[in-house]
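Read the single chain below, which is given as structure tokens and is the form predicted on its own.
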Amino acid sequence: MPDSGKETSLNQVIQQLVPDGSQVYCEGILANRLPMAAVHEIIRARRRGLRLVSAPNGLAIDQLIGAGCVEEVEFYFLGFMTNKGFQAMRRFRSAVEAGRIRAKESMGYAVCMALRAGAYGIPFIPIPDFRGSDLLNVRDDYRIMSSPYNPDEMTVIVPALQPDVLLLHAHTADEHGNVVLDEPWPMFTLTTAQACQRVLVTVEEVVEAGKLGSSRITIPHFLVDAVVKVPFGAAPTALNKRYEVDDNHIAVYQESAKTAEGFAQYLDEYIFGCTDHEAFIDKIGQPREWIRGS
């Protein structure tokens, strides 16, 4: 895409950038800045055969799986962080037990290093030996090799990850597509964007070109394919320094997701029953403003 005019509608960009069968990396962690507006639009578009690579962001992955969008998920932690502690993902568990999806378990360091290899453009990357775990028993694409510099030293190598599209919700972007993620340690998000073939960012606000200082930019415009302004685009999860997680609505979802019938009713009411994310926010209510230290 050209450097200007990257702002577009979410429906249009999902149609263009997330076809059936895409490998999709969902950003966000636990209950913070999950790309929920984009996830709901993918569900409305009835995408199928997606291969997900996930940071630990249970809600987005659980909903995509429950909606039948997914055939494979690579993960290192999947669960919900709530005011009652960590809770399981019902639709993920049901799909795995029924054999409807392939589950590729990993660990956080391995996934991060695989993305780093993808960003570097190399086919694989060595990581410290973790043969004390059972991970090598479930990942036949992870291999053991001896160091070319010390044959007695063994290491594990993992294949590079270069997902087709990155889904990210951030704080601000400018008209050219420069993105600001206002968090203390945002830099691995840049590595993830470098690894992915296409980058779709929803943001709380879009400002004029030149309004963002270069030191604030997390992802430069030349890595970004599309920007969509979606206020509260991470809700019902939180966005650091903007708004809090909606524990009440996540509790509604968790109760609904206990059964296939309950989940189907949730889809009809909160996703298919809402024309867009603005309608979803109108239905569940705006999230509480972020309070420092809460």
Contents of the next structure:
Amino acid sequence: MPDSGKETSLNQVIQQLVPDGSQVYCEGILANRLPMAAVHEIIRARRRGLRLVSAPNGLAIDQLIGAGCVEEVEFYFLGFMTNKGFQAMRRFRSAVEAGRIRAKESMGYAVCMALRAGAYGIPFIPIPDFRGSDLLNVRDDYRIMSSPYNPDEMTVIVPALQPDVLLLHAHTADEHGNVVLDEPWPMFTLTTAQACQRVLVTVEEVVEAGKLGSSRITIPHFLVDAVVKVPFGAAPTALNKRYEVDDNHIAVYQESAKTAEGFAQYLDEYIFGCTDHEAFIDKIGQPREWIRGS
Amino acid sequence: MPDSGKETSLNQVIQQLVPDGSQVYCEGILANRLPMAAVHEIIRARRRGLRLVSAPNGLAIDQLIGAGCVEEVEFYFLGFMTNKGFQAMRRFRSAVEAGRIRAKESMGYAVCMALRAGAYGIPFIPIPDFRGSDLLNVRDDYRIMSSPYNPDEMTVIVPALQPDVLLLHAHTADEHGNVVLDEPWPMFTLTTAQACQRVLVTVEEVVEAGKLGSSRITIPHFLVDAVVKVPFGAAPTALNKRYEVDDNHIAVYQESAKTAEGFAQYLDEYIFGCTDHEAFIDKIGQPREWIRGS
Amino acid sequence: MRYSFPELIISTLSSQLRDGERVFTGVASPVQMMATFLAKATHAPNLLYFTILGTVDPQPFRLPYSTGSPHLFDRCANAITFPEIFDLANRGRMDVAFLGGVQIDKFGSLNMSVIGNDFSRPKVRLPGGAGGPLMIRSFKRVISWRSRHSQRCLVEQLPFTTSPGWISDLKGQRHGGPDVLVTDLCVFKFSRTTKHFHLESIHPEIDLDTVKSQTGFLFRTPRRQAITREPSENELEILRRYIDPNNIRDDLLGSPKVIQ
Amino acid sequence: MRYSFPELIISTLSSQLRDGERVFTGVASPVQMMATFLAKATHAPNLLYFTILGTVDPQPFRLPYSTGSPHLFDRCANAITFPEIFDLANRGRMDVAFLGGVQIDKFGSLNMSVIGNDFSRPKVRLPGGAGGPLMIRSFKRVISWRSRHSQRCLVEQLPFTTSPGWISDLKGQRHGGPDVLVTDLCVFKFSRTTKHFHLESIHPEIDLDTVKSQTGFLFRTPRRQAITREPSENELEILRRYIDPNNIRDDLLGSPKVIQ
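Having looked at the form predicted on its own, could you now put up the form predicted in complex with the partner chain?
Complete assembly follows, chain above in first position.
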């Protein structure tokens, strides 16, 4: 893809890179740097039949499920803490309890290792034995195998994950598509970008080539299919060094998500009711600036 | 290990961390940042029966083999270019041709994946099929296995490598033992540090805690067993941004290494004849300062 | 000295940690995070603390509610990635994981997955077991914390085992499970030899009958009943003044009942 | 325009690369590095170049002798690690690898390991095949370069196959091997359908009989013999002025025989 093509509108990018039925890996953890702008745009594009693979980033997953975009979710923890206490993911829970979506529960390390295998281009990877967990009874794709080098050492074999598309919100990209996630140790984000077949990144800002300064590049340009500038693209979740989590808006969402009707209203007001993420931010207010503390 | 114990003399550290018979992983590539100070100290300590696992860093391997420290070497390429042309590793070659050491030839990716498996604490890892190579006939520890998810997809199973000790030369460490290798993408060095059971790092300088500045830490302190300050510790090989390769001294070595007698003289003059790396540098002269070019 | 119920819980969890240990807290674990900070500030200065974000020994300027808050990056010794914490544990390099369960059975097995018989259409879909199923055996020790001690939570047998405890019917398998289970009523310890929980101590102002009637499995009781150690003056001072000056602990642990 | 033999070789290798391709050079490959720089500076501006150090699209201030020189970090687009280049290739994301062999046989199999019958005590211990055994099939195309074209190097059958070429006796196996073999005498191409090398062109001032007598395997020759394309004026200017102003190429490629 020519460099100049990498920056475009989020809507166009979703149309191109996230067709119905895609397997989507959603980056971000708890209420930290979830790709909310991309998630909302997928909802606006009324995508259907998505198969999600999630880190513990329930808010994004809950909204995609509630909006009917999802047919399957692979996950290992959905929920998070705010200053209002533990946040259960109500649309997820309701959809699973009603049998509307397939809930492929996994184990955190199994998903990470499956992504490592996907990044390496190998079809499977062994992980240490965790027999005794009933998860192995509900995951018939996980197999038990002894080590060829020690018949007493049992391993669980996990198939590689190579999701169709990665959704990531990061700090900065340059015009070639080099992406910087400004956290002290973002290497696993690179691994997920390698595992995914297409990489869609929203960023706070795009700079000229050569202007990334001393920041180490997190994802090199040749792995990136599209970069879209979306200020506050992670809001209402936080972005390290940029802005704080909006616990109040999350509380509004959580109250709405208690019922299907409430969720539908939230959807109409905050997602379909906003033409894009800028309009959403106008509506909920800019997130509080990052405070490094005393 | 308490922080204060991490900085000590190289001789002491070799005595403690590299006993006879150790499996040693040597970092560095071609004539770039080989841990030459540590290698020379191992020779001075007259270690025997070492099993080496090597990146393509022939100079270090050749000297250890020539000095009689080695009983086995796992490798995939030994040799490099200088301005005098291709440098074959003569003591290695002579020792293998005489049947004095076991030469476990591998394939670059197989060693890297074995180290990844070692770092992850899994007993083996599959890599893509490379049948047709006679290496599979001489490596009976590599097995052929089809993917449990696709009987037509064959893989080569490689056992994990967890060498006893890593030898690394890097730029800087802080007094806690956090290590910075000042290259743009040193992540695989972290993987090797995770794979190895003990980590021995020589560095150009040791700074106070909190004084690593904006450098991203390559190896966190809790993976590091010993840090020793050895200026020019990679010479006569290069260190990025610090000093250039000493092609002339390498030519002296290569000429010596043509015969057992010549090598013995080199050993007496440059290794046993120098009490430590400082004396060696005094003898061969400081390496040329790094020149970033025009 | 007067102290609150949340302070007792944090002090009790803290006292389970030992100097020099490598401790991990997972998702949604702010109480465990406070306990870890308290241990490091008191009896365990060489404890090495790993959060789910990968930050090592964070010193946030303000205590966050979430163990996934990016403020845990503000000041830290260094960092690592989430799967690398598992890697360390697989290589025998991690000591303590705090693991929770919505339900816990007599072997210390944890259920974080579903209530109900049909996994694909459960009565209640729980959040998921995160890394528990492997961590419960790859870490040297596991500590569990359960608020709202009741027969619904502490059960004889789980309907679904997310993370297996000290069951022993699988040959050649490493074992794992909580060594300590702290609730809002008491402290249980698990004996790896007898394969049973026993009551280690009861919290002040709680009686044994309450514990028994609220627990769905049988447990051993010692001859002389111990009372959970009260927070020391030093612990209270550090907790109130340095770790949690804004009193997040009362938000998290419900009514700040004061204990004499 | 007059040009030297090293210039012909570099231009010939360069002309094998196509715009937009992702190209990898391994250990001890300075000639291939120059050819890659030349292609990128002329007909293949969107070529993406990966070195064994992991640097992507390096622009060193001075051309190093070694493809492992840290000066390849001086200016580069970004970087990646050595195993990640294999990872990319495994996922079908890499195009061209330059792979060499001390010996090459009629199927394009490469020997970089041993000469002699006893692997554990060989007559000659060669440096090793680096990543070749896998790269030869995980990259879309492989280009080989062999100086000193002789019957000792280009053999009917290898004594030891480090990296297997276009052999086809293993079922269900992906195939691989060099598509192009450039020597100091000529250019061979391998036909994936006929499974044979054919002579693509002979270098200026070399005759067919020399090529035949120096080659240890049979190869097909076209009806009308082509001469290897000479370097263009633009290529020579760029190579001499920008890529290799200090004339490393003559050091590397032996006698700078001038070709009219």
